[in-house]
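Given next, in structure tokens, is a single chain: the form predicted alone.
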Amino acid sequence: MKKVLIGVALVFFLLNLTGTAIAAGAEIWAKKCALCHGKDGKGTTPMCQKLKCRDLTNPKVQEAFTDDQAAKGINEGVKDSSGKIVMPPFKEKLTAEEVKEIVKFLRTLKGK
């Protein structure tokens, strides 16, 4: 019985860590990403409409990139097919942990 209680406590602890990371990612998103991508990630802001951003809530859009690719885009920025910068790099503005938290939060937008 003691092992079961420890196991249940461990599961709740791990779930809480995940929820905390997502909450931290949401906070960073609101400060650094929402201006362009929108609070909801749909890309309906004037900036995203001008740059033809993808709707990050669309499951097909989310399936088109890995977490590592998302992190790379955040760190290094994104260019269009002509080489024009459409999203600036954030490597100097965010820590590696903050980028991971943003990617975790980004994945929660899928299907919203």
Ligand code: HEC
Given for the second form:
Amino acid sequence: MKKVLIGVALVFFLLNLTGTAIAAGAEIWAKKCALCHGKDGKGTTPMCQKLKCRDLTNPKVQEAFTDDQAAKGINEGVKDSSGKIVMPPFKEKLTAEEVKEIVKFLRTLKGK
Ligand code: HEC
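Could you drop in the structure for the form predicted in complex with heme C (HEC)? We only have the form predicted alone so far.
Every component of the complex follows; first up is the chain already shown.
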């Protein structure tokens, strides 16, 4: 009986860890990314209309980049086809761990 309880506690602990990571990602998103991409990621803000963001909730858009590519874009910034910086780099502002958490959160927006 004790073993079962420990097992159950462990599962809840692990679930809670991933839940916390997504919550942290959501918080950073709201603070640093929603300004352009919008809280929902659809990119309908005036900033994003000017900068021509894609709709990050669109599964096709999400499939266009891997987690690594998304992390690279967040770290190093994104340029348009003429080389103009359209999204600033966040490498100085976020830790590698935070970037991972944001990418995890980003994936939860898919199809919403
Ligand atoms: C100044 C406005 C602005 C801010 C702030 C901003 N972005 Fe972007 N982002 C853009 C634009 C513009 C693009 C390029 C068009 C597109 O891919 O939608 C882009 C592209 C992306 C992409 C696609 C990258 C790829 O490889 O194609 C991801 C992922 C992304 N942003 C995530 C984020 C995250 C996470 C944050 C917050 C840490 C953030 N953005 C903050 C404007 C912004």
